[in-house]
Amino acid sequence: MHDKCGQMDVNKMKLYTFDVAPNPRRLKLFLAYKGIELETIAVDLGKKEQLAEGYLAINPAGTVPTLLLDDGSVLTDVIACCFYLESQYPDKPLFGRTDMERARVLGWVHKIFVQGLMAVAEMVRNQGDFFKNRALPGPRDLEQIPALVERGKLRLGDFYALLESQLQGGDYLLGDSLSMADIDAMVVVDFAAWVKESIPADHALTQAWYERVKVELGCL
């Protein structure tokens, strides 16, 4: 059903999330672009609410976001949440329109997660007191490894080079329109600001792409 603003209201689903974290933000941008509204419950990572018994009963991994479907099914990975919702609400597609386009978007989403988001996560989680003994998400405490900070920085540089090379083919990462790959890559760029890293000044195509995607997504 649509509300008076034309947004889709998915009444029976519940989204457990923490908007400022990068993985929840990927889903938030997806939902906003497609105009999907969900009942949302905030899970404050700063207060370690993701490790509370009640939340672990829903998502034993203790991660966010978690999408609880109306039939009781639970999706705990951003790509799974987005891909499912895309199938239910195909307007303004973010995973392409053909099997090959969907395959390419999924491939790039995986590439961006592994080579970009995880590179920044290495830097964020392996330094400072906030993530002390919390080097990885989930219920198990893990010590920080400071050497991973420098490795993450090198990996991020390679990721930016990958974006610059891919953008030689057009205004977006895949084809001539926005896809989930663009959303995820923009989230990585903003996540990198947490460790004071940014798109290199000589990556003109990536700089222009970033501004273009920000405008298209409403700078959320």
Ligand SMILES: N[C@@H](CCC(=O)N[C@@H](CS)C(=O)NCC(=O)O)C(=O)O
Given for the second form:
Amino acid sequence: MHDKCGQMDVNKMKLYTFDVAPNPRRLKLFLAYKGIELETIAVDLGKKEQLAEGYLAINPAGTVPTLLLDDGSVLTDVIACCFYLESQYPDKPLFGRTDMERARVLGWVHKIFVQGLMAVAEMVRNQGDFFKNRALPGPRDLEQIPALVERGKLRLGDFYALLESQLQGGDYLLGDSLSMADIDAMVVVDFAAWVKESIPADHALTQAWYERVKVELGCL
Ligand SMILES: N[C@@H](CCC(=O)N[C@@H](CS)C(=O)NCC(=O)O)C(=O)O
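The structure above corresponds to the form predicted on its own; please give the structure of the form predicted in complex with the ligand next.
Every component of the complex follows; first up is the chain already shown.
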């Protein structure tokens, strides 16, 4: 829907999501920080609602979140949803203020997804009954590979080392202000708690950063 000035009314969007899962949580924290309210429809992953025919017709990948725009466009990746919403709601920027800052935030968001979130996902999904035959998200059944739990743990250790090293440069991952990179990295730390992993005790900069970001995002 467009208003009289031809602007798209972004509040007519619908968000399909399941707040406790890590990717939806990235988006939830982004929305909360920026004060964006959207109509939200819960897709219960515990009940495998993401695999229901009706939902797959909207997002064939069978993942959450999915952002459905008023014109029928669909965005199925957190980074795409956030990047789009940032352009519609520029206040309290989470992707920097200049082209170079935007590029740096995107680079870190990518790194955190691949090296952090995927490392923990390897650990979470390749053990236990809940993810039996569901080792990757989406409609395809895939067997667990227990060796990936150990590999995920090693990768997570490298990820924590990366955070500690980056935080030598400032209070936040990209200098002196909060960005999407901080939200994503905090979500990875909390996701790792699902498999009883935490920030190593000797990573003082990361410990302090985690507490700071939690307060700033109202996650107490
Ligand atoms: N490409 C998506 C990935 C989203 C994703 O993997 N979401 C998980 C929840 S964290 C999911 O929907 N899992 C469904 C399943 O396990 O079948 C994004 O970046 O947002």
